[in-house]
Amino acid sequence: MTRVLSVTSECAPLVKTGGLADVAGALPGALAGEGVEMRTLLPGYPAVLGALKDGQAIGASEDLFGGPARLIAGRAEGLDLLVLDAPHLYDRAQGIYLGPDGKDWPDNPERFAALCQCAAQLAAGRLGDWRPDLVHCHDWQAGLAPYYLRRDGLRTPSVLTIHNIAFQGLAPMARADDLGIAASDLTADKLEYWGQISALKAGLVHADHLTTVSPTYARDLMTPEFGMGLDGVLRDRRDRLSGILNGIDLSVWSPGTDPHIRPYTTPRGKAVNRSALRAELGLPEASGPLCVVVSRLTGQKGLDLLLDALPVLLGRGGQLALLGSGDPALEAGFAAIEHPDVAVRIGYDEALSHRMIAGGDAVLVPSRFEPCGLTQLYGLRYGTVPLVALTGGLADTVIPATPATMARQVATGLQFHPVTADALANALAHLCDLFEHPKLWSKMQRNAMAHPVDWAPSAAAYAALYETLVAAAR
């Protein structure tokens, strides 16, 4: 049995904002048929500390980063937690990034180099009775950790996981004293990125092994055009340097067991998930197929583009309903369309994007660069068919619909390259050319609901490749 910790700024069901949430949170159920005990260390936010069931302290400190502090071990969820409940750090009613000013915390850079040196001390067997094998490090919030284990000279290897390198965890170079980095590591080849101090980048170069979380966006991130200023870091790695495609939570997404909707296992049971969301959004019966975005509403998620395109689906019967927050100017532009075809909402609803998923005929993701990318996964598990950019891993999961794939019959999508609005507006046409010869549509639908989105291969990837690290290390 191999001892793993997972350390995450949030795990679903407890905490999310995104897919990262997702994949903490499934991983060690995943991970357990492969023979992984998992354990998932969090900053004690009240949504967790609230859900944390027979906890217990195992270790205290009077003054992390200005404040006391309590390492919290329980479950919460079916999961096993070890919680930092440091209510200086982490006890805010606002989000757990951004203050109610809409931008970062000011302390976001002590926040999370608490959690990296709590990992430290669980490998170092100062806290509790439990010690892992090797510490599972995401994006970074957790990009430290692999620095902390380096500088105190542990020997239990790490890997680093990027769910998107847009987000580096950038602090000023004044701040290195105070977060316990060395002078001699403020230098190019280790933590300096452009005159500041970056926490991914720690991590990028200390880990043992840095996976992403697909085949493309490994290779993408080595290129100047996604790799983010760190593609030159990330080629010096190459070797170290694994594309893990993410899955889903079967037991949380799966049409036929889904208590937010009618449940369905064929194409054809969606037509009532479709109708009632129809009258919930207050759109009418249409001709063409019902688009749906469920999505942050950002540049990289290329909504932009669908802003540009739609009259090319709305001129063919075609319907968009729109579930996201994010960028202002975006929320703005979606909320002032009008026209009868069109419902928007405004927010997160995470009941109200399981009804969306099951009651759309396609999916839409146009994103500019897209790591892996988690709803045309849960659209194929769906029978929705998603559109999306070849980009990242939405290329390693869409087979899209070509003269070849369709002749075979394996279509289970489409995709449009370049990202841009014209190309966008000609892949929708194509979705309405195909949604009009209901036997081409079913079969894509079909081939759709019968592709393996689990996370069966993934576990085994991680499994063997911790396996690997920590054979290494003995």
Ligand code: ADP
Second form
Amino acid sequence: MTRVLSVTSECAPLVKTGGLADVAGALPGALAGEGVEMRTLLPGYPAVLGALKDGQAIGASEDLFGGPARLIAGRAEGLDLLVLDAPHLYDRAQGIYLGPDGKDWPDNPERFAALCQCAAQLAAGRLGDWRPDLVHCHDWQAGLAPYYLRRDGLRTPSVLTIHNIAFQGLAPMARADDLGIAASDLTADKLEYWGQISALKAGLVHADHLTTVSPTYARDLMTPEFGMGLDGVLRDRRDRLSGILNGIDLSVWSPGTDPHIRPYTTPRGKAVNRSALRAELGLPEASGPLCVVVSRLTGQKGLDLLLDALPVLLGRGGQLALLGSGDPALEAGFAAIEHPDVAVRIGYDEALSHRMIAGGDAVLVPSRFEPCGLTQLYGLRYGTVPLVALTGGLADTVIPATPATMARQVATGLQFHPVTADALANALAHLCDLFEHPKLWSKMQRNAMAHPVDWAPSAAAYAALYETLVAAAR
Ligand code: ADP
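The form predicted in complex with the named molecule is what I want next, because the block you gave corresponds to the form predicted on its own; please supply it.
Next comes the full complex, and the chain you just saw is listed first.
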């Protein structure tokens, strides 16, 4: 058994803002069959502490970044958790990253540095009797953990997974001392990023191995176009960077067993879900495809392009149902659409997201960049044809309808490139063309539903990586 500590700022179903939570929540279960015992270190947000069962304090500090803290071991939602209970850092009514003003909490560097220090203490065997063989860190919030492991002279190997390089965890240099960072490490080849401290860069430089969530995004990240200023660091570490595709949790996302929908196992079962969704959202019956979007509304997701391309879909008798929240300008842009064939729900709603994926004919993911993307995977699983931009994990998971793939009857969706409103409009027109040919369309749906999207191959890849790193550290 390899003991792995997963360090993450969110974990489904306990606390989630995006795909990172889904991955962190699914990995322990997926890895259990691979000889990996994974425990998850999470901040003690109210939702996490409230769900914790059989909690036992295994360590305490009187002053962790300005207040008392305890580490509690316990279980919730089938996960083995280590929860850092530090009310002054995590007991906040608003978002887990953003305050009421919609901006990052000013003490975010300390909030997540505390989590990373705790990870290093666990690796040192100073907290309880469970000591990890390896630490698996997720995104910038866990980026300082590999640094602290090295700083403290520990041999425990670490992996850092980049779920989205757009979030880098920057802090002013003046905070270095408080964060336990040596002045000598504030250099361009270590933690410094354009005059600031970057927690993500700390992880990129010090982790033993780096992964990202799709092979194409791993290549994208080494280019100036997608590397967000860290492409050089990643090129330097290219021998230590690999892409392991995300899977989805089939116990949560399977049309045959989904408690939020009318279950189905063939594309035909979608009709009743589509009618129910239309009724719920106040959409009339229509001749064209019902396209759905479930997404954060940010520039990354390319939904401004959809605002421009939408008339093409509506002109062909199609419909749009969108569920999302985020950037106020995008929220306002979608909310302002007054058209009988468009339904917009601003907000975050897990149950509705299932009904939308089940009831939609197609799911749209026009992202400018996309590390992996999950909603296109849900779409595949549910026979909801994904229409995606040709980038990152979207490129790795959808077999696009082209003359060749249609001739061989292997297409699972549509892809467009470049990521512009014109190209999206063309792809929407293509989607409508295909939708008018029920045989072609249902073949594509069946191909999609048969496409493997489970965790098994990726879990095996992570387990093999852990084993290699643990063996090398012995
Ligand atoms: P990202 O992590 O960049 O937001 P992903 O596609 O990897 O994108 O993951 C997004 C996850 O969040 C998916 O599980 C998606 O269903 C979910 N999600 C996004 N927005 C909403 C929303 N408004 N309501 C419900 N679920 C949402």
